[in-house]
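In structure tokens, the next block holds one chain alone, the form predicted on its own.
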Amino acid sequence: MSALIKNPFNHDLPPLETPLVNVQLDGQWVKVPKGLNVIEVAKRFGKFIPHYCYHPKLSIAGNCRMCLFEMGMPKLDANRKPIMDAEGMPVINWLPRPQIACATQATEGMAIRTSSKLVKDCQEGVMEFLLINHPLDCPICDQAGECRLQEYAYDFGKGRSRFVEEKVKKPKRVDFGPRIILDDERCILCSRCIRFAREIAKQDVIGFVNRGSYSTLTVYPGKVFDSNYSLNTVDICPVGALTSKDFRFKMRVWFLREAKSICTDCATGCNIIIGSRENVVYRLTPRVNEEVNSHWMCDQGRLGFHYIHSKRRVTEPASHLNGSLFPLEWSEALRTVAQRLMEFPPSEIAFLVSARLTCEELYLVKKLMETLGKGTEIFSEIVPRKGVADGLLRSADLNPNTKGAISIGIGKEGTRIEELKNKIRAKEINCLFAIHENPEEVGIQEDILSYLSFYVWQGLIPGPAVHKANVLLAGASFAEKSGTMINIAGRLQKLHKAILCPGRAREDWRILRDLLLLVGLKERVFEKISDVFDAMSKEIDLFDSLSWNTVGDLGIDLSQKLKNRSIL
């Protein structure tokens, strides 16, 4: 499968059938693929050419001169043929003069030092020349702990300024659209910012202005860079110029404890990094899977977790009596929604369900649902969120685990909602369990609502209907539960826990296991997720001989799997 987003540059990743080459790297002869960047040689052996303008799936600009290496070539005879040494490899001929590792490609006999007294005597120049202007005011600037010329200042600087001229002032605090602010004086020239907006954003609206020292990074007089995909330009800012208005100042990032997982805000399922602190999230940023989202994700999915906070938030089971909401004990809500659930004849029961429930959770829904019908198939439906496809990331399916309730077998991609809602009005359905979704979006309004004799109700934000609910459940946001997801190209990926539910909320798979065993599954009893996937991949053929290790961090491909179902 090849990846979702197609980057114009993979400096990194040459093509499978690309030659081998012999370069000789600090002494050492290597093979490496012919045409491999300088820069990707040094780092496929465990060495490290510091750098800032380069990134491996831009264009290279070359323009900070902080990769300079020393760089040989076999010397050559009368007859323009190598000559070799005792070992039969070229003897090394080396240039007076350093190179950019960043725009030198290996090719055959081709010698590398990354560390020689003229590479470290280049960066210590290159590194006094960046900070002549530049400020190294880590105590205020928002990129302290993420900042590369914080570091290189330290690894590869001399430790201190022979300059004592004012320095020019830039400007600071400059609004470069919705989601940007521009701290000018920070910015190194490094030109990353330039090319991602016009290589990938497809937004050319960035550029330099001015000469020398007074050159300035600017947005294109009466543009914005409103770009759905700008807040990457923070991320590869290697210095703190470009920093985002949502995490600004909120938090140092040596604070934040990481998790790994997915994003949730559609179905191309980006993979990224929760930072949180104390149960709070303050940033999700992209985590590099080639196979989906390379190094990128869009804005939206970015800044769409906020609402896991939101003051409306239900954090405690309860129900509603005489128009009036009382707080319960896990063990009688779910007692009362289980003996409720088994008075119903299953054909007088609906489950409208979320596809961005995980699979392990969308599993249990069915267990339920087969326990509770005993042969009997349970009205259930899964609600469609359509948006519009932009051609990089976002999808036109804003579900995240469509596919994963198809193949599971919950709903049919919502097509019987209206089916649903004259059931619930002719009396042919009496108790309805929706599970993080609030029906009345769906065009389940309160009057309909008020036909059902039960009706639970399982999330994170009610709607307005919500005081019909009979029993409200607390349900967890994709940041405080681990399970797996399968996004639009059929990938099967993992989230992670990052925080816990706040107030009595709890994951919704102990929910639903819980219910389970209440309305009678005593066979098999779940004490954490892996036990749950482990159930489903021995019962549903889509995962079979997978089990919860096996997925990993960056997923499995089960796209043939799916054509072979007709789900993809």
Contents of the next structure:
Amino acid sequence: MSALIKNPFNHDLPPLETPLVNVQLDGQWVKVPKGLNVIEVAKRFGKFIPHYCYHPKLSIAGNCRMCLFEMGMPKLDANRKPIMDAEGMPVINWLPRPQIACATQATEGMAIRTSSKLVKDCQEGVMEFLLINHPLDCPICDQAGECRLQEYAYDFGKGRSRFVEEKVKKPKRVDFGPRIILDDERCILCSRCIRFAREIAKQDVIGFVNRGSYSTLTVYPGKVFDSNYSLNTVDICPVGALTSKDFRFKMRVWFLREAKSICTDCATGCNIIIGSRENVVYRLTPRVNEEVNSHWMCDQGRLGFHYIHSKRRVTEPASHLNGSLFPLEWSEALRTVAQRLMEFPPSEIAFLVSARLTCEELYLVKKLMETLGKGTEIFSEIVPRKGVADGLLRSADLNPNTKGAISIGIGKEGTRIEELKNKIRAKEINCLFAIHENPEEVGIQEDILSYLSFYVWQGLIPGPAVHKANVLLAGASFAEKSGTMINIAGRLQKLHKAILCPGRAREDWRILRDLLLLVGLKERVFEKISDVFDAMSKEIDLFDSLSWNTVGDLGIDLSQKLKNRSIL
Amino acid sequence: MPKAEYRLILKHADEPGYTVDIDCYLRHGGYQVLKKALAMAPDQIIQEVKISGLRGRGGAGFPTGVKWGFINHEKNTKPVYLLCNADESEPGTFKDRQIIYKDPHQLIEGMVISAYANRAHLAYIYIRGEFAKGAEILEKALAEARERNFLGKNILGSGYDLEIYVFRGAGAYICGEETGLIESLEGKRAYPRIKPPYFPAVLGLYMCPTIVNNVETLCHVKHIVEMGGAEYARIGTPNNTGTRIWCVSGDVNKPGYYEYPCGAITFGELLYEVCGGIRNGNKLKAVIPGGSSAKVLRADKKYKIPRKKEDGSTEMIEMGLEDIPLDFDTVAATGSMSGSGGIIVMDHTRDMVECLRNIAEFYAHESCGQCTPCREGSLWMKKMLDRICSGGGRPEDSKLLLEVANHIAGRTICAFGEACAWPVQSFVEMFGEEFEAKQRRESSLEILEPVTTRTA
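Shown: the form predicted on its own; wanted: the form predicted together with its partner chain:
Full assembly next; the chain just shown is listed first.
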């Protein structure tokens, strides 16, 4: 395992060299790695042991008692040797007390009953206890639809309450930090959030106060839970106690359309699920990938999607004429761009490209430059974005696909920005094509842009010097496109389109494909994104022998190939 | 005449002129046993404790020598800690504080010997936060012992170093549970640890091997070393050796603490002869034999007790409550336990539903809140009993109370689950008619006739 995040616990992943032991699971003898958590043992064989406080990546608390199971161990003879049955397997001696599966590990000859009368009685008991003080506010609770309490009540509960006493009332709308609100009355005190804060986020500021049924979750006095990973506690909260201020009351989860994708906020490329409805993205949640982000993602990445619904977003192609912006038909816009690009000698054209583009888009940019250049190399550069790595999931490289851009051969890792600036000033470059980058952000201000004879801007939200652009091409956000990117560790991963582009905006690969056709690419017509990937795999040896389908939902490790090419 | 007490631990405790000063202790032969112990090999002391058959006096009655034997000193490379559990939070139990208030040096001597036997160089006395006076006495006694080199570096020139500190607890019942105590001592919330893997002898304080013993237990160690394990084992009965301090509270004329050899006295003798009989000439109704968490025993019930015959076989004999000898095994055979030795007596004027409500209120208040069944169930039971007592009982409440208790016992991390469920189970099972009467809004006291008429 080479996960970018190092989980302190991996209860679901025993070391590869762990020997196998015989375990009797609901009467069936199976072989499992020694020491594997009993919840995971059951899971591997299609059984389910319900649990609240257990999380495979957190320490064991053992307090919810939902995973109680009946356990047996081999019956021993006078010499303390297991007594064997006719089939050569140990005779089982069942323990009178139920055990918790989360804190029990598989050993030789262990027997597990996941659905015996005793187990069902335990499960019913715990469900009844959990529900007595829980507010039955599912109609307004954000967690409804993905609430473990709701689900288990159906699967393991009694179906009725015998509690006629007054409920314990706990605080509502407790401010936990800049992004989190606690509805304490829903808390089932599983302590997952506390353990997450201590063990993963390393910000030990939440804990329980008071005793018994009056126990409440709280932030330590004078503290706030403002870790950049705080929203993971909302994901792992099995009920609707911890809620995201951003998502709270915005959408019922069962209305959300889910698309598997990756976060594009930095080079880590955390695997995510984009939850959207009617072309609006409502939330990003982490998707488990042990090779990248495990179960987690940072708050910055999680909340960094709102720009895609910005009112300032360009949603149709347009051109500037006499200082005014005029919408264009796509055919007209693309024809204009293609014609003007072909008017300049290749040495006078520059591409300022974003490393937030997908490999396919970057490949098409490269193809466009080659077609226009006709053997002469066209100036290209990517815009570098540097942050600070936090040792968890934030990378210092804030571009999600720098490795892809370098692999495909676009730009020199941002080192030629000054050169570009000087060349524009010197009128050596007269045509600039900025793709998903605002030149102003790297110091190519309005006065410099004034030197250009032709400036095409393609993207989402234009910068202040947008009026200098002769043509604006409305592109797509990460949620509106499919494609691949290579993360900082050299893993090729896929984005999947979650929503449609707003207005008349278009997926960037289609814009680039159309321009390519207009500037004279004849040999190939790309109809879908996988066609671009196939072409890329034929032409770029890094992608050799890969296909769109082989990349899969969890991506493919290209680190060795990248190391061989000195890109990693 | 009541049977004479056999005071081993409390020998000097109430003697006129006996003080907590070290000089007084030394005048009475104090720290002489320590000298003897330091001349012995640690394993030899452990062996003597094993031979003595000493069982823990904190509640569980686990053999002390066996507990000490869990540490593998040959392989262990970590420091070993000795913790004295002076939390004494079980209602009805007030024996440890007598030792601390009246003879603290006996505890310190017992601790130094025990720490030496277990190769511990650091020990703590975890005393309940509310026992401010006790902590003060202990601090002073420790300072005195340190001054005379019974503590500290190179104790009495033996080359053995030990430091003992007093740690004032957080004041919760669960702080007396040995793993909760360890968590509290580490500065955390006193949540019990999951066993396995956190058996204190393996993973205790700071994840190091740790021995947790009760105050009374540690005092016994001194006497075991003094008289030898075999001699000590002659006190009491087989498997129930040594003396025990019984704390009697409730409806007796002379409540207090009394020390007898295990099994040397019956409930009847203790209550009627030693404690002067039931208060106001009333009649005995029930007894809780080992602190409030132990199952209540009904006075008019016959209990089947196993007894070994001469040929070695076991026969079951029926016994009334008053004839039951006070030892670990016989009391356990009644279905209850001698636990912490806190005997709570209830006479015929007691409303058992009210009594249970009182106990349930305590446990609902003291549940640490870690495990779902105990956290939610203890308060639910308390609320139900409140309702029953205030006239809102329903016919189904007894059954529901039992079911809730059954859903707690045996399903939690620590024994607090049993502690809060057992009283409910036993009170409802033993005095079901009183609960039913209450649920019918009748006076439960009219239902039961007094069961015993014996007088002192």
